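Just one chain follows, in the form predicted on its own, and it is written as structure tokens.
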Amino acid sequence: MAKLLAPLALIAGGTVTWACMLGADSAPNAKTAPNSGAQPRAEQGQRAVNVTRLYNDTCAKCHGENAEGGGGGTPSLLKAEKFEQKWDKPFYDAIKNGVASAGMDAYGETLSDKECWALVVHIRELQGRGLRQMNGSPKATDGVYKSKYHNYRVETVIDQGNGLQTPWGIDWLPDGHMMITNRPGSITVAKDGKVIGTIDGLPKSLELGQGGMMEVAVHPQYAKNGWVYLSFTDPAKDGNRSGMTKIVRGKLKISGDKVTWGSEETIWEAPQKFYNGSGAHFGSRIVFDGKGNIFFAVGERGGNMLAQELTNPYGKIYRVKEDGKIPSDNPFVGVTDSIPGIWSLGHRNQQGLTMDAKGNLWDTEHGPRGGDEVNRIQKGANYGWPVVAFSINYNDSPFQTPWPTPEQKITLPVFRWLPSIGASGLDYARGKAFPQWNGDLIAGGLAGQNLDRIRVNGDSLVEREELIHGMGRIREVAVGPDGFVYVALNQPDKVIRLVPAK
């Protein structure tokens, strides 16, 4: 079983959770961004309930509008093993068919299965914000900070003012120069925590929304063949404001402190009809396999259901060949009118993406309200986007519930957060540095503002220990040649990193 091993470290044993919004159908063009769709009860002709009003009229008289317990001698919800992952089925259970040892109705008869699964993730939500209020966030004794297994500091690389613009993607060459991108467009280059300039001659990238200048990744080989790779929101060529997720590679000149950017090759690209206006969910990450291989995350640009059909590239992780060659192993060559180099499909928004020393690929992905995700990706799967949620809406109403029937053949995460973190950066612990965290999963947090330790065996989870929360919101996680883990934030803009205490 999963142990609490922070003051809010949410643990999770058996089944996991997704997460969800609303459906679509419709492509989208250059010009128009992605349908969402109707709100579920919409679907019925009926008006969507409110599920905190919902909670308050047919729960709280016993359990407390914070899940503070009281009424009747019903105890308190906000309990660290009360919070554990485990017990989302069993709560679900109990509100559907309810309890008659404890004189509670079966609130089935009377709600539908998405609202009692929607009343399940608001008490996640009560539960998440007492254990916060009540145990509060890691905090440091003269400067360290004291986990399970190691003991740490937080140091910062680069400082706010320095240039750094909602910096995005780490990477570093094999002679220390770091290099992080900002989304505005621009790649800042330091050395020895130094800003030394920005990289000229990169390719024209388009700030929409979320979208912008992302990942860097350089070759495992870079010192044999020089390739870096960089994902960005490619501007559409009709000159409209929409853009779409682009692969390139490219060599760089350094000279001094004069970096440039030459010799490019596109990558992946999408046919330029998927090309819209939507500012969400651009996916992003980049990670090497080893094998000639790469991968790569594409969001669903809030088309939701379009993450489910292989005919647009929408919600999908792909794999090409390094030069990007499709794979003939790859799980969807030959179907008809698919989008090449598909390896997975039903996601949301993959803003983190890594290959452990394994060989197993993870990311971490944005449900809307509850329900991010950590998910092993295997070939083929399909990770049930909009299909199944372990969420609800943003408006405060029931979506879906988390578990799939099994002619769906649907995989569901190793883990999932409930309430929300807004899952980012992701990556694996690796080196001398924490050597009793290595092959340990380290994922950050932009709402959650939060970076966790997560240990997984195969497909379950084994413990998640929080280790730091509140310096800002956690963009990128990347793990140094130092084996010092990295944090890109912002707001502010800022590069952090956790280093042994001596």
Ligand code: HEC
Contents of the next structure:
Amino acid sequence: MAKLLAPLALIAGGTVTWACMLGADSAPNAKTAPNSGAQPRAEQGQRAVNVTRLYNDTCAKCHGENAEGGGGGTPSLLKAEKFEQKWDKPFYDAIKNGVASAGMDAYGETLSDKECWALVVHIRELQGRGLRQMNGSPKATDGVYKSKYHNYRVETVIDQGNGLQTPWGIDWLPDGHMMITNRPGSITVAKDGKVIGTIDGLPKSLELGQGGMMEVAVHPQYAKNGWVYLSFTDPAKDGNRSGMTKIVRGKLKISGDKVTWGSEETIWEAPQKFYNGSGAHFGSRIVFDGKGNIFFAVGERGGNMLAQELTNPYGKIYRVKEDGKIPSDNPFVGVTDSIPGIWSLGHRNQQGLTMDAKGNLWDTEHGPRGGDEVNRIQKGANYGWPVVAFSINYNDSPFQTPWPTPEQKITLPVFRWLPSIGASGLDYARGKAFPQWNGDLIAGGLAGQNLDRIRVNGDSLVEREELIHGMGRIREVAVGPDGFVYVALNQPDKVIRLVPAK
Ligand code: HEC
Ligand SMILES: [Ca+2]
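Could you give the coordinates for the form predicted in complex with the ligand, as opposed to the form predicted on its own above?
Now the full complex is given, and it begins with the chain already shown.
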């Protein structure tokens, strides 16, 4: 035990807090905090432990620098089974309490809970990398991918070079027109796989970091009412380079190849004081519940703890009527000073939102480093950011532990990606194309470049399967009227789809 402690003491003595490093003058202050970007800081006075160093100094002699094991006969952790999320807690407990029978010490007295959890995150990152190297990506034989229930081909729908620029959202009109939003501010319209042009007269949006023109959502009764909903980064009125997520609806006039936007109505916007210059976390998907309401997501805009404040619009999922009015049975209506549209809180950057055929609302959201989440969204629930999280800080220092106390009343994700994939588009399988996937969530990852099928029963993960990997950053997943799975890629900017194969 004493031998193992030596490197730890060194780390503790050799680190400094943010405040020391920056000097008193430039220490983070309240004025800059909400705009300071995505990275949560180590708390003041907390040892800023570097997790990689901690692992290499303390654990690698037995577990190996890449979790490959070997030291004193320690088994490898690079096994698919040990990568499953059900091992989160047992891994954490092993580090905290030791494994006496195996000769592994308990670290719970010398390391904080956050440090013990950060070591699990580090092991997950090593496993993610190691298993990918060993197992590679899903591969096609003669163009056909074989998966557990269905075989499929990947087809290009709109290739690069056709005007797509960081495509963000996809939806279809009943007559087959396909609309694809481009983050810089336009919407591409295609018919039968051919681009016919872009929509004229759209609201002005601001491409600000991760924000810009984002979601397009066609009303389920479009044939009757003609409404199309958009979310985008609305530029601030003062002309500064700052913005905030805004939701509008409007109607399209289509004559030949000319499509024009008009009859615009604002459905939701925040007061100007909440517009900021951060390029982080706009959220922004829009979902219809079929009962006259829409749900939409607004990210935490770099505001961290503000995601917990009911008086602040950041980091929330909203429910409003289709015309923007507030349903009287929303959970925080009448709670002093709270924003009445709020449906759930404690979100970070929800870039995936869908309501399945049973009426369950699902989101996917980004953790910082590790801990991207799939949540089942319930009325009034708190999803924890930044109080509990599966992640660590981008700078390799510990952040939080994932498990709340009962008093905190925080709802845990049903699934978390560790390491992060940059969770983005989300939809659920339906229709005749892939019947044995029906009801399963299909989720995409930006940095992870992965498309996952996720089956959940109630709040438990049943299975997860990777369908494609490494074709580009996946920003949007949309199951088409044909039941095919459409995917908007970024780098290269194109739209592909999964179609059934024998
Ligand atoms: C003296 C060697 C040794 C050191 C040092 C050591 N471990 Fe272990 N550890 C083991 C052995 C052996 C096991 C048991 C493996 C098994 O039963 O499959 C184990 C089990 C574990 C497990 C549970 C694995 C499982 O398959 O359930 C985790 C997680 C773990 N160690 C993490 C760590 C971390 C993190 C550190 C550093 C803080 C550390 N260990 C330090 C030898 C060591
Ligand atoms: Ca959460």
